[in-house]
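One chain comes next, on its own, written out as structure tokens in the form predicted alone.
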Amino acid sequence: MAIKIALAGEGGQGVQAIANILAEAADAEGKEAIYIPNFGVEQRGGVSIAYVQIDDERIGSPKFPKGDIVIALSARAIERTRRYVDERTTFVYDSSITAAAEIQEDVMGVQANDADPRVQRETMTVDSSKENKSGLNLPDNAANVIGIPANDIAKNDLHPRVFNVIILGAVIKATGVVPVESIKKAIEDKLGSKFEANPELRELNYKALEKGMSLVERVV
């Protein structure tokens, strides 16, 4: 099965380390995949977007027009991230206050960079509807449009820091396309020396891939 996912968010959110985590779990999978980094004129301050192509079959070319699932996680990611929606497209995106994130540094998730989501909004329930409650412009030809509350959750019940691991597990579940004992072979061989140091972090990290997942449904 072909896969082709988009995501996009502010420097330091995470989204290429996931996106990473997603190719290499694919490839120890015997799939084929490709990552593709795309950073903006900034690094941080600036919306990344990386692009990811799973499939059981060579994949003919690296760029693609229109993405099976689109996960855009602040507005700015939302407005970079439209024209890769279409009517078969699961658009999902961070329904969450967002506040910037505090960090401690013995604490340490997926990502390298600091959590700093840039958007404020209202806290939204998981939402699998296309009705949009949160007033951002979001995209009204999508298939399914999925809020999910990862910066609320990351914050007030496990770590800003596995806030990009909630989007993955999320991720993940939606498509089906990698198991989740891949994904987390691919998190142990990124951070496997942090977690012999610090046995908790490998938990939180376990527990925010399993929150994700716990937050949709599978609709790829």
Contents of the next structure:
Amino acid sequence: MAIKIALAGEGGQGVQAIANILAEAADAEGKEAIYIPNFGVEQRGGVSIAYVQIDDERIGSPKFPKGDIVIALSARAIERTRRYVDERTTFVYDSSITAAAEIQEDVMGVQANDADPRVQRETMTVDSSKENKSGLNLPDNAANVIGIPANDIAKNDLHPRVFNVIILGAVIKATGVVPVESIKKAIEDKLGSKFEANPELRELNYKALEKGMSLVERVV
Amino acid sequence: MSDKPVQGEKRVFMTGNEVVAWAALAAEVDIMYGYPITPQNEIMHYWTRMAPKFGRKFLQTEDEISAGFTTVGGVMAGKKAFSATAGPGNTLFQEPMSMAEMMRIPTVVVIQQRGGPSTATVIYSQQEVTMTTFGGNGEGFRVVYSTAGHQDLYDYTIKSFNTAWKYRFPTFVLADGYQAKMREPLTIYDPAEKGIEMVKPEPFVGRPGMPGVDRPTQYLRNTYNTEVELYDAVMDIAKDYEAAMEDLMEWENFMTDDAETLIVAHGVVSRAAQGALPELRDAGIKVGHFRPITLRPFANEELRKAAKNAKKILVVESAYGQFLKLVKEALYGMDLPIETILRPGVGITSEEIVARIKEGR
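Next, report the structure of the form predicted together with its partner chain; the form predicted alone has already been given.
Full assembly next; the chain just shown is listed first.
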């Protein structure tokens, strides 16, 4: 069975790293897998998108029009990934994020300086009557929309650095595309030397993975 | 120090840039000259990491003009040399590669196309087709392999060195940003174990003996004083090129025998075309796909054969008609309508091709 996943976040959030781990784990399982990163010229700060396809058969075009799973980890990532969502898509977003400040054209001169759209902060311009309290403009055509407070959990319960691993856990649970053991092995291959130096890091990553898995139900 | 970087056959999961570096090692390349540019940087990174382990060398030059000329110089000195670049770097490479074309220097350059014009995006395009096939001042006597994935990247990077050294034309491996950065499985191998004999490089300058007495004189000219001299020199190259064309041209046919609609696409876009065929055939549409592997020389006759039953052609490319020009030239005189999906700098999916052909029925 083919599974198409688009993961998007702010550059530096680690979406490319987890997409890579996911593809590597699928390859190790003997499946066909393709991972393509997509980002702008900036090292950090732009929206970074990872496309992953996992299949039992040879994969055709590396890109796809609609994803089975689309994950957006920032307000801007939600906007950028909307086009990959259709009525079969499970859309996962980080419910601990809030909408970016809205820039009003008529006061651009003032706001352009202090309302950097890359900074996500609470804003008063959101219509609080909307059902979605975060003010995020979520796609309304998805099969499922799942909000998980990954950022908050990472910050409060684990460590901000394993934010992306929580997301990875959610992806593998939602898709069932690779067993958790292969993911652990792929993480080990990637970070083994760091784990040797600091075994607590391994524990932290595994905890984050399991936390992510506990947050969602299998949907694909 | 082992002299065989790849032994036996091995299934691996790598980025395309890593694949190119391994292929160059397996092809017994002595030295890479290069200047960094996205999305080919990791070819240099992997090469510099691995080369010392196998006694190979690397030189980072001050820019791409220099990378091109040092590649030419390395080859003249008898080394198997190559380089890799993209986008604006490819633009700068055209000058040294024009020189290599005129002097018949066997160079290999891997191009990972990014978006143009100028620096544009760092991601992906097929917008370096015109530049890579005909970009220099000269007649475009060169060989351009357009790869569609990682197995191709490995196979054709190895092959490009033999093509260049055997025929002495600048040879390009034309891939793209997706292939550069994407990870997918492939099998790497030692060419010798597959019966592929790598052509040994020979020095063009500084050979032992007295020229004209112990050995023939090497005429390595890039400058001609008269029109007639230039004409003769270029016509000699043209004659050699035309003689080699039959050997050089490569293509693939997919269900073309009875195809009434023929999709023509190259490189990674060919995979979208291949992916579109089963669904279209299931829907009862007689569709086929022709994929040229060499964009220069272009298999004109083979395309015409593939189109013999076609009622229309659909050209699909991630550029605004660069590949279309090659196709039109090949089909000249055939009375066939040509439709297009032209998406400069944007990847094309099987679904788009399916939708277009279904709506056009």
